[in-house]
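Shown next as structure tokens: one chain only, the form predicted alone.
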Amino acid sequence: MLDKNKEPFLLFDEWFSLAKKKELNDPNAMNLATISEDNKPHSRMVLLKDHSADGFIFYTNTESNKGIQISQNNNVALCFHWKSLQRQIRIEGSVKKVDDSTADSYFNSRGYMSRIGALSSKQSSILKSRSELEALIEDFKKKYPDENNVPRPKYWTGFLVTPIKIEFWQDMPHRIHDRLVFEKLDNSKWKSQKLFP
């Protein structure tokens, strides 16, 4: 059963690490939730690339749909679950970008041909046929051919979660879950409780 004593974020860790043994694909998915402008929701996958005390953090480009959302409305909610486990964590908090040298580090970490993509993509706008895209691509590989020097562009960075409620789910017999919620309190401090199922 889960412990409501327990510090949300190492149970967060103690959960994640089991599920990077366990979850066959991408444990590090989860659920993006955001708001439009006009008050709509819209969700998707995307991966934690790193969290700590101070949150979760996912990279992106800031044109796409949901940087557009985010710079509206910085409040998001994530979800991740995973069935091996079959438990699920909703987390709902603020977001705001990483500073650059944060974006920087990650962005020089990935592999060429994902920094090329990065150029390449106009994310969330229309694209006529796959050939325009693999064209961008080629175009970018021949401006940046050395796979050690292509620059993070500037539309493309780090989001940092900052949670105020987390809430752990673990599937029980008979659909009598067990749910732990945790909130921040004015005081940065944490209130537990569990839930009814």
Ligand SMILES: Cc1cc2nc3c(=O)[nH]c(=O)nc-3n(C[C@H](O)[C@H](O)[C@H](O)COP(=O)(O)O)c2cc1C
Contents of the next structure:
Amino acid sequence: MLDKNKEPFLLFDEWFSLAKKKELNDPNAMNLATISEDNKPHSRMVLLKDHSADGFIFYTNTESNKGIQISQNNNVALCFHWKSLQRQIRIEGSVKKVDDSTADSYFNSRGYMSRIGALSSKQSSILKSRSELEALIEDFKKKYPDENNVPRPKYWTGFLVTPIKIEFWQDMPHRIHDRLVFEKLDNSKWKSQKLFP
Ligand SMILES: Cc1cc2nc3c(=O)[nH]c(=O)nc-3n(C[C@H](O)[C@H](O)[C@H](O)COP(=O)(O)O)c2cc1C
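Hand over the structure of the form predicted together with the ligand; the form predicted alone is what we had up.
Every chain and every other molecule in the complex is listed next, the one we just looked at coming first.
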């Protein structure tokens, strides 16, 4: 059973390490939910690229739908589901951009074509034909032929989700599951409670 006295980031690390061993692919895939200006929820998958006691980092295009939604409302939710473990982690919190040096260092660690792809994609805008994207890719390859010198576009960066709530869910026999929720108190300590499944 889940231990109420455990530190939530430690528990996250334990589960994530296990998921990295057991999941078929993308153990770092998580659902990101945002809210648009008209108060509608939107969700899609992104990849967790770093995490610490400060929070959870993903990278994206600030001009995409999610980027615009985050700029209008910085309350977000994340959800991991690892089928191989029959476990779920839900995170709620606020999001802010990482600093430029963090974003540069991750961008520069990506493969050449991934960096060219980030430059070429007007993420979430209407694409009239695949050839439009292919032409942009060719243009950027010509512009930046040196693999060691592809600049990070100003509209591509990382976002840090600072959690205020983290819930761990473990599948149990007969669907009588085990749920443990941590909520951040004003004094920055975590309060943990079990929930009915
Ligand atoms: C497993 C998986 C991982 C993904 N990871 C990312 C990611 O890290 N960053 C990203 O911008 N899009 C990622 N995507 C694509 C997004 O789900 C989404 O299609 C895209 O970001 C546009 O979303 P938006 O129009 O809501 O902004 C991923 C998709 C899948 C299926």
